[in-house]
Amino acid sequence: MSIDVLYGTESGNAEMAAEEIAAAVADARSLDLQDLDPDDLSASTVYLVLCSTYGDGELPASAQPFVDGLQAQKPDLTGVRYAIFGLGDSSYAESYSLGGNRLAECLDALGAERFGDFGRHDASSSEDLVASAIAWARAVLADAAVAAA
C-alpha cells in the first residue's frame, strides 16, 4: 500500500506534521498539495491529508490552486481513498477547521472515498499538533487494514 501525506498549509504546521507522519509511517511521502495536479490521484495510493484553515475559513495558499484544480478538470476519483485531517482554532468558531472540510467536500463531490475519522487539531488547545497528528494517522491506517483485509 502506497501512502501519500499531503499537505495544504499556509503558516507551515500543516508541513510539518505531515512531515512527521510520513517519518513515522513506513512507505509514506508527504507532498506539497500546491506541487499535485488532480490528474495524480490514484486509486493505488492511501491519502492522508492535512489541511489547516486561513483568514475566515479558506483554504490555505498552498491547497487552493490544487482545489482550483479538482474544480476546473472535474476528474473522476472513483476508487480514491482519503482520510483528513483539518487543523484551525477553536476560538474562531464559525470558522474553526473549515479548510479541511472544504477540501473534504472537493474531494467527495468527485466520487473520493473517506475513511476514517475526520481528524482535527485544535490551536488553541493544548495538545501538541505532531502528536495529534501522529496518533490520527496510524488510527486511520489501522482501520483501513481492516477494512481491505
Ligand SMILES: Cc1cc2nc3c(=O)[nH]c(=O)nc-3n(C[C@H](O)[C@H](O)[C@H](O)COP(=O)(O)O)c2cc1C
Contents of the next structure:
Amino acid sequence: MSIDVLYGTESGNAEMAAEEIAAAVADARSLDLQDLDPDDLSASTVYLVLCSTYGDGELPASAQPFVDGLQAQKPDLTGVRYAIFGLGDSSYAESYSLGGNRLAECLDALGAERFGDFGRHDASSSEDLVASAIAWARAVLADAAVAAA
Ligand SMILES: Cc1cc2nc3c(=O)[nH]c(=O)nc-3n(C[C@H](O)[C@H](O)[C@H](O)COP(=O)(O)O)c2cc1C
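I have the form predicted alone already, so could you send the form predicted in complex with the named molecule?
Expanding to the full complex; the earlier chain stays at the top.
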C-alpha cells in the first residue's frame, strides 16, 4: 500500500506537518496539492490529506488549483480512499477549519471514500501540530489496515 500525504497550505504549516508524517510512516511521501493533477488520484494509493483554512473560511492558495481542477475535470473517484486533517484557528469562530471541510466535500461529491476520523488542529490550542498530525496519521492508517483485512 503506497501512501501519499497531500497538503494544501498558505504559510507552510500543513507542508511541515505532511513532511513529518511522511518521515514517520513507511512507504509514504508528501506532495503539494498544487503539484497533483486530479486525474492522477488512484485507487491503489491511500491518501492522507492535510488542508489549512485562509481568508474567511477559504481554501489555502496551494489547494485552490487542485479543487478548481476537480470541479472542472470531474474525475470519477470511486475506489479512491482518503483521510483528512484540517488546520485552522478557532478564533475564527464562523469559519473554523472550513478549508478542510470544503476539500473533503469536493472529494466526496466525486465518489471518493473517506476513512478514519476527521483530524483537526487548532492553532489557538496548546497542542503541538506535528505531534497531533502524526498521531492522527497513525490512527487512521490503523483503521485503513483493519478495513482492508
Ligand atoms: C490571514 C489569515 C486568515 C485565516 N483564516 C482562517 C479561517 O477563516 N478559519 C480558520 O479556521 N483558520 C484561519 N486561519 C488560521 C490558519 O488556518 C492556521 O494558522 C493554519 O495553521 C495555517 O496553516 P498553513 O500554514 O498550512 O496555511 C487564518 C490565518 C491567517 C493568517
